[in-house]
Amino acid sequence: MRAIVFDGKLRVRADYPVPEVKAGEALVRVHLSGICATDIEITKGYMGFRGVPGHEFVGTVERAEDKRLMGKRVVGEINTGCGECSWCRAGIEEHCPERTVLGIHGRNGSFADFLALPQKNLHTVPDALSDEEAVFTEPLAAAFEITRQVDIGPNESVCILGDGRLGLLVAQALSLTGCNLVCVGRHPEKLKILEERGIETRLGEILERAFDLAVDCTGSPEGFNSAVSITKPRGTVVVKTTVAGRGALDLNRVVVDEITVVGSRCGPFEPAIKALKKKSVDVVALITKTFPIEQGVEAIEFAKRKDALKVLLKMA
């Protein structure tokens, strides 16, 4: 099969083996896959991953023990636990110490014609959703995870730092809570996507310490300190950014101001699919360009551009 492989260097291969399908897993033919910041960080050494990157996808089930899945269009949760440890038994297998993570840790990902995932990780895609919308399910779910971790009321003052792919999704997801929300970025053309949905934006830096909640979606090693600096005493900072290297963290401010720090990763697919189906979020506006898989290396380079939002890989 065709696949984009990272082994210290990115390359496209036409002869990569189709993944082996273990008991309880399904083989999915990938239609579209999205390139995200984590994929770019992998090429810089994040997680020490070697293999096929990619974890945002939509595809069709070609092989599965559960015949009800055959031929279904699906998206998939990316974490697979051992099923036996205390974390898995507690229902949080995304923290299993033996877990694999699609395209990130221990499992080849979606930058390929085929991928394998447990059947229980798969969610069928409503007919009302296009592939271009469905491919955003995983990152949008990660945005909704914040609403499970932090109680956000209509009177809460919330600031999203970053107007990239994730920042725009987080801003749209949190806007549905009715909070007093502002998204801060450096690119007027990106912020315009939010403005058209009635979400307040600000260009440049915020200097005042004015927010109950700040969310770091900057993709920058300095993002955490920026978020801490604008958070009220006893406020909360949610860290969404994953980077291969971080600078010095201002933990003294965290202690003195009694700030709660919440790490936030993967999230629930159900509210993401529901929001996509209801069109309460706009994801198609985030698509900058679609490349065929044969141009995968060029696509990942393009995704690094400051003016790029979501770059997609098309397999067929």
The other form holds:
2 protein chains.
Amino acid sequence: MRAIVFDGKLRVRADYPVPEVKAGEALVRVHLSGICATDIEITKGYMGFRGVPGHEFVGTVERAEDKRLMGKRVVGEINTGCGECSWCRAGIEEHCPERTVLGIHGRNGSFADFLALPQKNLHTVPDALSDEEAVFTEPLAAAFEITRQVDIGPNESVCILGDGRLGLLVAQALSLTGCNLVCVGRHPEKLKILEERGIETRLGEILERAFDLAVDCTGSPEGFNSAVSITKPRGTVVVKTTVAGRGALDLNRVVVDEITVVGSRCGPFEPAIKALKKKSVDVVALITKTFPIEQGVEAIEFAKRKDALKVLLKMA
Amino acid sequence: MRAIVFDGKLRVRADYPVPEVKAGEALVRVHLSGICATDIEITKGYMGFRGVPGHEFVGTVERAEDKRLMGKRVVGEINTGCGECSWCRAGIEEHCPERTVLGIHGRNGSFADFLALPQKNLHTVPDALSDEEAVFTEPLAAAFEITRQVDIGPNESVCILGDGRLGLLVAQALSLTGCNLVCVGRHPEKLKILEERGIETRLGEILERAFDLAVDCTGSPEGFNSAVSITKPRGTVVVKTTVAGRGALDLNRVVVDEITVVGSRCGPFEPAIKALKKKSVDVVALITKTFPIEQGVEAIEFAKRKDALKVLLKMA
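Next up, the form predicted together with another copy of the chain in place of the form predicted alone?
Next comes the full complex, this chain leading.
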């Protein structure tokens, strides 16, 4: 099969072996796959990953023990636990210490014609959703993870820092709570996507300490301190992105102002699929460009551009 | 009056003016005052404070508009808000942006014969408590602040990092919840104080990621990363101490493991006074040495020693 492979260097291969399908797993033919900041980090050596990256996808089940899945269009949760530890028994496979993570750790990913995932990781995609919408399920679920972790009431003042791929999804997901939300960024054309959906934005910087909740989606080493500096005492800062080398972090402010910092990673697929189905979140506007898989190396290079939002890889 | 004064240099003065008592305030004759890590930081320039440090005290009300307070033995909350902002109106003066803090910011403190505080900051001390016990109310309240911020159930596994003044108080306060608690430190003679009260301790380091809650009381730049590294996914790290220059903090681990970090500062006096009265916390064992106020400079120097726990200043 065709696959984008990272083995210290990134290249497209035409002859990569189709993944082995273990008991309980399904083989999925990938239609479309999204490039995420983590994929870019992987091509810089993050997690020491070797193999096929990619974890945002939509595809069709080609082979499965559960015949009801056959031929179904699916998206998939990316963490696969050992099934036996206390985390797995509690249904929280994403924190299993022995987990594999699709295209990130111990399991080849979605930048290929085929991928294998446990059947229970798959969610069928409603017919009302296009592939271009469905491929956003995974990153949108990561945005909804915040609402699982933090109670956001309608009177809360919330600031999203960053107008990249993740910032725009988080802003849209959190605005559904009815809170007083503003998204701060540096790119007028990206913020415009939110403005058109009635979400308040600010170009440049925020200096007031005026927010109950700040979400750092900047992906930059300075993002955390900025988020802390605009958060009221006893407020909450959510950190969504892993960053190599953060520099000096202002934990003293966290202590003096009794701020709560919440690390946030993968999230629940159901609310993401529902929001996409109801069109209460606009993801198609985030697609900057779609490349055929053969141009995968150029696609990942393109995704690094400051003006790029979501870049997709098309397999067929 | 006699006072220890920091004006860039620390010295004892015999002729310092008795504090002015404003409307609503009381004048307190200090009996005994405790030296805390913050006082040591202040003598290094922390907060840019100039004047009389000290915020842990027990004393007698000498002058007050409220005649019921006259002659009463009291301890006092250290934050004084503006009385008008949203924080003060919500009863959370300790986060008023215009607050003064006794001996730390904008108000002379307790290393002196007299101090002035608003009457409403004062709590009368039950007769059952000695001055040596009562002087621990403020730091013990800071330990109880954690139980206000984090739900600690009897099945939680909790690790206190640090066997200094604060660590020993936090360990005793949290052990009252019935949780599975261990305190980790480097000083057998300090840990012995907890062992004698049936609290589990560990000398050296902990390497397992086995705790639902870790509390960093090390006061060292490495404390935060150590706390994160022993906390289970979705667990909580409480940060109690401000530290100058923390170096590279591991926020990536916080994101990937979805850890919650809670900054924690001053706390509620009531549970501290109750615990002291019931003798459910042993504070007298923490007193390493008591100095007369005239030897205040030596006392603060002594408090820096690694083998020192609580050092007290006696005014009369």
